[in-house]
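This document opens with one chain alone, in structure tokens, the form predicted on its own.
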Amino acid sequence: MIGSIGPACTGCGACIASCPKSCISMEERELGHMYPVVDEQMCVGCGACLRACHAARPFEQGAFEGRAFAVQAIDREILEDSSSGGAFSLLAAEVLLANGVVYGSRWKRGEGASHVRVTAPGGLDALRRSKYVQSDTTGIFGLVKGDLAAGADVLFVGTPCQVAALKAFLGSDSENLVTVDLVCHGVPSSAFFEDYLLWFEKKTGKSLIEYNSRDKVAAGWSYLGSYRTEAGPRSALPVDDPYVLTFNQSATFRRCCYACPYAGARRVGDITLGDFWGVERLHLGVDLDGGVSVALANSKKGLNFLNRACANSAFFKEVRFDDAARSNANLTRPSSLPSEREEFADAYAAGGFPAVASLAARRYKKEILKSRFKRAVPTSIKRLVKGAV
């Protein structure tokens, strides 16, 4: 039975796609976190919960064995739109001109973060920037499947645990699936992410109407985010934002981000995406301002999708695999537990993202005064010390 597999259940909902009783349904415990409980009464003990189960499955790293490239897309506006250097858009626009699907992971107020089928490129803009949220995948699994039936070429992009659980779930590869896995720090839930918003609603006095947890127009090329609330302008997150800090820190990730099999060089999709960090350090001639992409190809098929999408299209440059994992630390290892991750967990139990806030705030002062400076110092100076090291 599904509930086996304890904390190393990545939430992913495979289980729920999978039982042809359809008795297993999710729960919310720790931080908000999604969990499957199984109706033992209607269960028939058939197996194929974990069956489709990837956490019960082993997944060894090893050596990377691909090719890595610097991506950013030639398109000023899909630059704009994107957390980083457009690399999604540009493969997700190449299956959409192939009459294709794409799948990936929309946010929307109320419903939190989920994956979502688009078959038109209107739908792409909801795809594109990051989202520091766990994606709910129920339901996903076998739309992809009837896709791939139907002999439609299929993008999906997540997680690599989602991705490994795609896979898990259909049992074969298939040529017309490619798979992009994404660089995982780790992930909060979307409860979580909704009781943040409403805490900053009643911080302001003022309602939401806009929130981007990367936004390269009004904080730059960097981890941060941008809101605007009525009547208001785009402003850039506070450094001090209890959601930030938090994530940056890692004190709110699913418990089993601790121990990610897939964080590492060995990756589960056919082309990895992620920022590249430090890529000054590579002295390329791109325009950094514009924010640039690492672009994994794990596989055959990956490469030869990656040259079609992106050699025409952006700036397309091959580097090291070493000099892309340098300052992106989960291509080698997944994100330590903090000590203080209980503490979260329990204060978000008692008193819910207030209390988060606030031990946030008392936790996490040296961080603060660090991001403080860190800001105050021009893009231009930080990018030269970089460069140099």
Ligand SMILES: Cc1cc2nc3c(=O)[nH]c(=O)nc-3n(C[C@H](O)[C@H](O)[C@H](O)COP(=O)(O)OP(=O)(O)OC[C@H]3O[C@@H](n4cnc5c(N)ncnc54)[C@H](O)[C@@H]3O)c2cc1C
Contents of the next structure:
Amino acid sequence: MIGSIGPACTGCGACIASCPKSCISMEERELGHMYPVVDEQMCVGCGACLRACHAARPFEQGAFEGRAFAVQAIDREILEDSSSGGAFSLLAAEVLLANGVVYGSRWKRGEGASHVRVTAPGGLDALRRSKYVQSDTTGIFGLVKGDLAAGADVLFVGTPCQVAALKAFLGSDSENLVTVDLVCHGVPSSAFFEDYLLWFEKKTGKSLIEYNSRDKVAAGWSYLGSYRTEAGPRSALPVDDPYVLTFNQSATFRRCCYACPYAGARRVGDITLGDFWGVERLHLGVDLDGGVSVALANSKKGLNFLNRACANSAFFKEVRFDDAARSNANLTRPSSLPSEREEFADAYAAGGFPAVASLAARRYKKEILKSRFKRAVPTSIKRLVKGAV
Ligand SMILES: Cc1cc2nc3c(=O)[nH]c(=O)nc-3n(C[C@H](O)[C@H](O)[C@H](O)COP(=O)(O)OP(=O)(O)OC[C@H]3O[C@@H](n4cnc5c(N)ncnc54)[C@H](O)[C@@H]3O)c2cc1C
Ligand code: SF4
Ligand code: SF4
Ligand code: SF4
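Since the structure above is the form predicted on its own, I would like to see how the form predicted in complex with the named molecule looks, so please show that one next.
What follows is the whole complex; the chain from before opens it.
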């Protein structure tokens, strides 16, 4: 039964959706992460949960066998509203043009991040930009199955484990389905993120009316996002923000993230999207301030679709995989488990997010100084140095 999955569980919820006795529910554990538990009294031992679980099947890593591209959407509005080069929006527009369906992650205050079904361009805005928190996929895989059975074209975007979970749930591939996995650093829980927002409001004494994990307009094309309170304009998050710090240091991720089988050159989706960090080294002649996506076509279907969506709507140039992966560690290996993770888990259990914030300020003094220094150096100089390497 699914109890045997242990720390490899990614919390996808496919076991819950497949249980004929509805006897699996989620329970909160360390750092707010949710894990399935079985009501032993009701379980009939049918094994459907294990059969639907992607974590029960090995995903072997291997060499990259696809093709890699640099992508930047021509449409400046889309580009501004996207995390990197806006590749996701181009893929989504292509599917909606054919009356298809797009599945991606939306975040709402109080509800957290969750996957939703979108059928019109107006719905795409909520999906744009990365949310640096686990997105809930409960009930979503059944909807995808229904759309495919009705003959609709479907684009599913998520972390690699979510794509693997969908594939395991469906059991077989469909010509109408294009899957997109993101290069993934790891995920904190929704509960942890909500606690952080409450801490943030208490600290500033102001209510948040907007929060973005990534925001190019306020913070440039970087790992930083933005916030807006009722009292001011949209501002970049500070480099000593404890959520940003603990995310970048991989201190609060779900346990499975530190041994993620999908973090490597062999990808689970038809297409992979990420930030093309280090693209300045390639001197491609693309506007670097606008942000650039790396797009990997991992299957023939993925390559055809990527070509259709990007050839006329984007700066679209083939590159070598090694160049794409050079500054993007999670294209070759999972995030390392830091020695301080237990300390953060204990701090959160004992004192909630305020205790995490104090620990981060003490623990990450050097990293804060380094980030301050990096932010103080003009981007043009940083690029000049990197471009010369
Ligand atoms: C948790 C997380 C960690 C990441 N880590 C890295 C990294 O280490 N290196 C790297 O190169 N790229 C990473 N990315 C991917 C990167 O941030 C961009 O999503 C990617 O470059 C695509 O950008 P875009 O401009 O094409 O699209 P965007 O407009 O930014 O589109 C975002 C897409 O991602 C989906 N999405 C957003 N948040 C989530 C979420 N929490 N869970 C599942 N799907 C989500 C949306 O549904 C949408 O389809 C990460 C993304 C996430 C969500
Ligand atoms: S990985 Fe998904 S299907 Fe497997 S046990 Fe965890 S929640 Fe259930
Ligand atoms: S073995 Fe069958 S009844 Fe028991 S939890 Fe799994 S799916 Fe549900
Ligand atoms: S690091 Fe791996 S296990 Fe963790 S959320 Fe990303 S894809 Fe899933």
